[in-house]
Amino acid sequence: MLNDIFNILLPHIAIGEFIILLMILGIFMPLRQFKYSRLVSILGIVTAIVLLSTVQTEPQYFGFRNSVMSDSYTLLFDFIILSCGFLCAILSRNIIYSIKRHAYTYQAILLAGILGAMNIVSANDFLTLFVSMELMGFSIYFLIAAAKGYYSKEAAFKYLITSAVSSGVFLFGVSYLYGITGSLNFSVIYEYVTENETSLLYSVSSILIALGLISKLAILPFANWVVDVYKGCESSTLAYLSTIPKLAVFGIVCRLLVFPLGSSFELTFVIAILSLITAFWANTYAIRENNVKAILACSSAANSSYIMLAASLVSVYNLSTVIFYLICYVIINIAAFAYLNIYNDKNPMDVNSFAGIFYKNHGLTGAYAIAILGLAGIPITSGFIAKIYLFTAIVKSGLIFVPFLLTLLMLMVFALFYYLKILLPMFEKCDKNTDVPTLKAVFSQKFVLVSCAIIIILIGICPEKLIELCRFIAYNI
């Protein structure tokens, strides 16, 4: 038992730790403190990065009766996390200031979101991945629902119920596949089903089991809670529901669909296709809208079906090119987010609320516009890089995949025109009556943004290094 701790759960027992210590001070410390909270959290975060390099990666080490694993792929997926976890921490000052009394009870929760992902991505067996799924929905719900207003009730309650009956799906298909198999553990369904001729049955509860993981994607059936809940969310908390969540549910369906669900050629047609449809409503629901959060969703959702298209068509260049478009996807959501957190919530997020603001904020907005380019994948960009390594992982896949390919290609023209409606109004030179806001940011907003609009560049320009890791870590997997 000491030998697991110390080789796998060293990084994830320090976020408990820090969980219940932020309880703990959440009760005694007096309310004019409330400010500690976010420091006392993204210390916890910085100590449990510290602590990955104790994990052992090589060999393969599992742990507590083969229920958790590490890896180099668990290793990277854990890092990824927490330091999107330090950022959405950073980002957390406004609503933090917003709700004093409860800072550490929200800082705590979002620390034990970032527990149930890690535990998500390190889970070998079903029953430790559901117990994670639900630790990191509760958390989310939560966090949802933390900003005050009646929107932010309504949002937790909608993702609450897409939830609760998209674990009712993942449960029914695990049970049938436990009946097939007779185990919840990865390993041994996977030696089972490489031995043993699949039945139709098996292929039924390898799509009810990644229907029920992908709704935490937004794709279609469960996608029709995003766009309510992006609009009645705070910035910070959808930099953590855009990123975190979508890296935990990515990292596990990627091992999924390699090892217990390979074997199911049924369930890589029936999630190529609901990601052609997903990405079909996402981008056409986008050009009629005219809120920003509204968009940024519709976006997530279409970003995630892209990804989710190549993750199906199983092989290891596709993998590497999920792990690589999921870093760069997750790092500009943040840098868009973080804007948005500058912007602050209390003000209207129409596109045409942001006119002329690029001629009073140039910095700001203009790393603000490298998000919204590297979304909409424009060269320079990571998200360019990211889109031409999607393509050529399709057309390997083989001739079959081509018309995925290239009706993926007319949707992602298609997404160009609600990216430039975000970015259009904001260098349009207004009159001497229009009010433009002054952004206000304090250092740590600006870190985030600038920081992040910076990788997106680097990125862009220099894509070779990450793609030989993401490389190494899809054969290693």
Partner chain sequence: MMNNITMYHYLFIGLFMFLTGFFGSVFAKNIIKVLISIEFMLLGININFVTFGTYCDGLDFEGYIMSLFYIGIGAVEFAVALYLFYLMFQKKDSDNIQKYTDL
Contents of the next structure:
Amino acid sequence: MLNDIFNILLPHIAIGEFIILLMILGIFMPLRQFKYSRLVSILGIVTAIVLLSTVQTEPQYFGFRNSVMSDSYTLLFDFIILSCGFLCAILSRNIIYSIKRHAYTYQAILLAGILGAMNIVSANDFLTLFVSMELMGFSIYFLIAAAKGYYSKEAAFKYLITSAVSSGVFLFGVSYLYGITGSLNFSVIYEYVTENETSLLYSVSSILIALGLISKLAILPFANWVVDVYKGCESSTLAYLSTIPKLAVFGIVCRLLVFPLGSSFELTFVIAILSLITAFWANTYAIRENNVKAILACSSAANSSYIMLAASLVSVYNLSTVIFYLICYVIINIAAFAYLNIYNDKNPMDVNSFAGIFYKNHGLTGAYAIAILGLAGIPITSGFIAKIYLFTAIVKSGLIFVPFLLTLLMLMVFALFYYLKILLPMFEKCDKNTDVPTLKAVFSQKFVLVSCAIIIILIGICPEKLIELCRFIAYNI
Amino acid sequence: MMNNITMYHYLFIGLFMFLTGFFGSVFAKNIIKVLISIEFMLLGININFVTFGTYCDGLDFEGYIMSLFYIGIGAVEFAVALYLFYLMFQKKDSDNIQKYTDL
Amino acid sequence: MSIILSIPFLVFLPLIISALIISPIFTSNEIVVRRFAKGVCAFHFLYTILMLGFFNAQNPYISEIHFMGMDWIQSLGIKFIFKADSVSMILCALTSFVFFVAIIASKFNIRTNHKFYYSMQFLLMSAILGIFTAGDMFLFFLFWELEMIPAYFLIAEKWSEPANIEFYNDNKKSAIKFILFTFFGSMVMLLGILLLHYYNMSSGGTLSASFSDIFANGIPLKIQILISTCLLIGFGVKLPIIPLHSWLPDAHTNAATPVSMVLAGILLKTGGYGIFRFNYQLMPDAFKVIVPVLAILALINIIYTAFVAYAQIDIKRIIAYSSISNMGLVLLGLCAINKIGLSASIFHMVSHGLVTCGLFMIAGIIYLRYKDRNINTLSGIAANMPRLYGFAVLIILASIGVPLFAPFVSEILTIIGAMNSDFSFVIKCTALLSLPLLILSSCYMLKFLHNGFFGGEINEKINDISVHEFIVLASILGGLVLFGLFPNVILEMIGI
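Form predicted alone done; form predicted together with the partner chain now:
Let us now look at the entire complex, which starts with that chain.
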């Protein structure tokens, strides 16, 4: 048991310790020292990143009666999740200033979500997976609801209801899979599936499991929450919501699709078609929207459907493209929401309220424009490389998927339209009478935005090292 | 007479409860009803787990553990949902789900 | 020599200049910016001519850039490689010339926001040069996409003080239309490139996307046709081929004069170049199969848009439709699939680039003086501006295809090439049927000349053309006459 802890769980335990520390501090620290809560949680994340070096990856390590595992794949995902958590914790400045009394609790919940996400990726057991998913889910409900005002509560409630229903569907699938194979452990299920003939019930249960999981990624049928929740969220929470659950769930879905659910051919088609429908829905829905957050919500649903399409056509090559796309996408998203955070959520989020903002804030708006162009997949950004790389994966999967790819590419024209809808008003010249806000950014927010923008450009210019890393990870799963 | 009750009877009850809960949660207009429906889903799934744990899994009883966990987590989920509903209710003073469409 | 005369310098010089101009350290003084831009363009043009002088068809310029000792995307076989053969070099020289002329012409048309304007012009220049010299499919695609950003801003912004606000909104709408059409095309093209990249590898080739490593012979013919069609849709938006053309008249009409010059002079040629590079060179088998359809589309392009151009009353729209018509001729030359047709097609790109530049310049000069582009209300330009009248007559005659000027040679050669194509009867028919173009083009162009220039009374306020405009028109006319008298300069370089 002790061996297990020292081999895999040290980063998780570090995060856990800091959660407890933050809760204690929340009780005993005087109110006016709420600012330090951010420092404590950043310290915790950094400690966890450092402790990642103790995790054993070669060979794969299974601990706690095979319920938790670690290899280079989980290590990479842990690292990305922690880095995103780091950036989100930096961005949480505004919200902490608005809820001074509960600042420490807020940070503790934020860390708990990260802990859940890390656990999801390293789960090797449906029980662990379920418990850590709920851990992440609960912390997200609270993070959403923490913002002041009625909208955040409604958003949190909607997210809660959809999550509850989808986790019900997920568990229903798990129960049948458990009935078929007699175990909840991925390795055992994989062994059973490869040795025995699979039945229709197996396919049905794996489809249910997948449906339950991908609702967190805003893929239909449980995707309706995405626009409402994004509209009601505070922007630093959005940076969190649009990266960490996504990373964690994609991490586990890819593993599930390769191992325990890999023998179901129907699953591939169901997921591929669902992601195609989602891409269609999200891209056409966003055209009508005028709220920046809603447009970004649709774009997040659309992007996860592209990734899901590539991930559903299971192969090692596809896996590497999925990881690469995820990394690029996450960085771009954090940059976009960092800008919205600087812009401040109290201001209206209508696209036209950004009119002319470029002429007062060159650097920050330029960085934001880079991020949006990255989402649209315009060259010299990482989005361009990521899209090309992802689409090579779909082409490789066979001639049947060419119509799928063609549809996706056509949808990207729609996507460009709504990204332009975000971008163009910012470069519009307006009269001298209207007052364009000058953005006031503190160093930490600028740091997140600018460093993300630089990384986007860097990956766009020389992506080779990162691609190699992704390929290495994918071949070692 | 007891001998006639097989695994499939239990599974049927589980399926029935799950479907009731699922469609209830999708179609109900009252928020409390939605929450109750989610509890129905939970119970149906738990019946499944316990059944499979009894009939198919001789060694580990993982199904029982899973159902225990799910009962706990479901209770917490229900509590959180009720609290959020309480916060929303203060503003709207209604339990009709169609009133809560500000976003 | 190869170190000094390198393509990366040719391509990235404008990019660096663009970054320099937009950066805050550079002065925002209007005159300094404009002179600097002119100087850089002149240097660039001379440099291109120098490269052209040392060009050797047996040993084309190739250069490859590595990032940290690796290819650009090594795991996909994508290299950052530039390669310029004779066609690329000719089109590069044309690009450099047209931008030079356009930047000289910018003096009177650009009134605001100089730094941004020149920066965008150089960015567009860099992207177009990149398209012409890219040696790798994905690099080609990168520049193809990159070109959209500056093109959008150039079309959408109001560079001169707006006469009324409605014009400005038209600008933005047509720019968005342009960008959506182009993006649609490039997405379909991306599908083609991805398929070509994958099937080239799976049919026994290497994992590489550079043009020299693509051998389409091993790919099944049906897939080749699929790929070829995808690519054609992409290039067809830019060229434009008829159902995909509707962005062009709007964009050309609403843009400022120098921008229209660049758009019509160079941007359309990237489509023709793409068809040559991909469909013609890489996949000749599939191209042979789809050529009859393409030839008919080219015929529709030529004849239909000539009629449409005749019906227009806006000068710029007439010129825009005439350039669609001429691009149909370029397409027809490529469809011939023989040496004459190909060289004529490239030659026609050059000559049409020059002609259309001159025509847009004339339209711009007229609009600047009269604030009007309607040929029914314009009159008496000849009396007010005799020098402009002289240039206009010559350039319009050139565009009609009168001997002594370059378009005459290229049009006749194109049709001869198409008549000589020996594998399909359809091409010969289309060549015959496209002959009325010569009459139709003279109809609409002479209508423009007749309605606009003659009659009317003398208006003292109207000045004749200034030195800048004189230089522009004279250099364009010089080029037209040069290539009209010595077409072998280009035809020999193509080496066909």
